[in-house]
Amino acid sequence: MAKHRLIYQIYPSAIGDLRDIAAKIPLIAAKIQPDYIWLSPIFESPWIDGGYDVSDYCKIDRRFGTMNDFRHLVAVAKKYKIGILLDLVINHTSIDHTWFKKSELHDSWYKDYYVWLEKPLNWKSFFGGPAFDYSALRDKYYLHLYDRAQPDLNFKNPRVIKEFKNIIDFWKKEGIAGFRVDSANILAENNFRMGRIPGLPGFFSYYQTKDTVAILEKLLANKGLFTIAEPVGGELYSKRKFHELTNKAFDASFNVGTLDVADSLFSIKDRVYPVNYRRWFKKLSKWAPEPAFSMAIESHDAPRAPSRFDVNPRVLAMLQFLLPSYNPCIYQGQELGTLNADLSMNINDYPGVQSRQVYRRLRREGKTKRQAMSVVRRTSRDNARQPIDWGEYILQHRHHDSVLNFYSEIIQLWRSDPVIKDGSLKVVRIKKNGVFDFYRKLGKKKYFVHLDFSGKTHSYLKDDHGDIVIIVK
């Protein structure tokens, strides 16, 4: 049988430092019990883009404490036999890394650590505008396929991987149970040329190539460490690179692109799309049957899903758990149904790099500044990267029809039911308003679900008997 492990992400600017992170474990454990806990970046970083622009993957950034405290973290989680899961950035670093610095130096040894042309391709970034940023000090252009701030390494350099060795090496020696790896698969340029479509990003030139597992493979595998990978352009994601992933370097892979099939065109969050019900829970019956697979109804990349979905959090918790569910994903505040944040309509209250991509974009486009933030009010993933309410979260320990017990009520069903564990999947029917009914079986027994996120009916789980074992009214 697959192994079940159940994650918890953790984005740690909104619950605060290391040591608050650690007080906030054992009410965390008392309902969730993860099996990781997954922390966004931590590391020394600018914080250009929340931490995902490193400066130092050895230090941990001063605004979250020291090394002392990371030990302390980790010693509190494995009280409560839970392994801490390190974001390691690894496509790009900050321009204020001392590798790009030497590089931007023509430094012999660093001038090859990172992408440099002598003249730039029409590749996109993911946050808007060219891929390729003029350096006055190289007289070369480097490649970001994020922000400007955060320039491609280079993996054809043994070195790079030499790099990351250590690092990892290092880490593991704090005591660290793995890894997610962000934008794991596109690390590795086939060519250099000029996209066929001038509008998509670069990283189309070299989706997943075989160097890149390679180089994952050398990294990750047979390091006795939990790890998941984020790879992009999940919404074109093919089972055979799936299993190209997981089966040499991963234990799971984390999929944004199964949940942004939802309600958006290739994860951009540039429109309000109405959500495609059909299209969301057909990618996800191909999906979760897959024992690698991390089933995430929400995460730091997107708004909070009871407000995305205008639905009770209670029937996105039954989808996420009902369905088969190997490495499922918890995002902090989830399992209190928290809903998005009442975010300023000024776009300069917004620290998301992707929040102000969208609104200049929306702008050029001719939208006023109220139509422009009305969008990214409600699809900005900042919505999700607010502070915990912590008094929230102990009100709801303690109220038995709380959205925090029904979570911990699934998740102990999820772990202990064979039928939920290990059961085959069979659709019933997907309707467009919104209506999901499948079966799980496992031999003799089956449990019907039906899931409506209308709201017209109830939602419920029955046994083989008729008999309702879960109901959402």
Ligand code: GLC
The other form holds:
Amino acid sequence: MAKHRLIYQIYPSAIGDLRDIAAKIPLIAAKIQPDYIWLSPIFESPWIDGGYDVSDYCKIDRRFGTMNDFRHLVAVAKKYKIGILLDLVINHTSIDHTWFKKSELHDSWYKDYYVWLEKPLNWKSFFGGPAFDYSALRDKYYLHLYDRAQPDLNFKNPRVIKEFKNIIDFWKKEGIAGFRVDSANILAENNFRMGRIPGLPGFFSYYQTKDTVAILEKLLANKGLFTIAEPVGGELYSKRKFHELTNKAFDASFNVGTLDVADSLFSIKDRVYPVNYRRWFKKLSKWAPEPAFSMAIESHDAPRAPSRFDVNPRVLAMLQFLLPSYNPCIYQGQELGTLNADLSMNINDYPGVQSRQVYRRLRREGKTKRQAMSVVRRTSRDNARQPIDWGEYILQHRHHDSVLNFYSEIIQLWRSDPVIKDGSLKVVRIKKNGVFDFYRKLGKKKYFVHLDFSGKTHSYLKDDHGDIVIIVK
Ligand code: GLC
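Provide the structure of the form predicted together with alpha-D-glucopyranose (GLC), given the form predicted alone shown above.
What follows is the whole complex; the chain from before opens it.
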């Protein structure tokens, strides 16, 4: 029987420093009781991409406290039977990392730590714009699949692999339970040719190459750590690729494409796409039965789900926990039904690098300031990175019909009911207005689930006697 593990993601700056996070663990544990807490990066960083630009992997960023504060957090979590997962940002570092500074200066040890080319290729970065930038110091071009402040490491260099081996050992000694691995499947490029595919030229030169899988296997497998991958590639991500990664290096994996309901190949945030329920529910039904799949409805990379879908958050909880769900991941505040923030119409108020890039792109395309900002406001990742309202948390804790208590009950069902845990999935009906009906079946027992994202009918779970177990009115 496959293992069931509940992950809870924290984007640390939305809570405070490590002491603040430790202080909130009892509250989170009381209702959610996750097996793991995944902390988005807490390492030293100039914070160009919200911590996903690391300048020292073995140092806690000053904004979060000290190593002692980290040890305290691990100890508190352990008391509540929760393992801490760190976010291993392995594909790139910050431009401020000493490795990059030395590499730029052609230091004999570090010169090949990054990908340097004499001439740039036409590859595009995930945040938009070219993926190669010129360094005057080195008089060469370096690869950055994300922002120019996030140079890509060269995993063809065994020294780089050794650095990460040491980093993993360092944190393992600090008692962590494992890692979420950022952009896990784009580490090693297999050629440096001009890309011919429109949209993201170059993609197939680095998309889950054999080398990448072998490196991750060597670094992560059989270490006694829980490992969960964030693969890049959304729609292009096949079951074969998924199994390749999870059979070899990971216990679980997201498929970022399942968070994406837009009619586009990648989650590009320069348009407000209409929700395509048919496509989304089909995708989820395909991936949900996979024992290594991590079902996530929200993350730090997407706006809040109840705002995106304009739906009662309880219906989203039903989708996440009543479909087969072996490694569900709750994003902080999701369990309160948090909505998008009331973000400003001034781009200078946005901390996220992606929002600013989208804004610039839209302006270049001729959109007015107002038009560009109305898109950014809706699609920005900053919507999900706002401070948690703890007063609201406590209030919902007390009120038995709150969203938080709904999550708590559905999680209990998910943990204890054999049909919900291990039953097969049979999809009955998927409609474009957001109706999703399915059966879960184990032996002779059967449940029927009716979800309605349009809110026109009640969503419910019925047992084989026709009795309603859960209903959202
Ligand atoms: C991942 C992270 C995202 C970050 C990017 C670059 O996709 O989830 O927040 O910007 O990697 O590190």
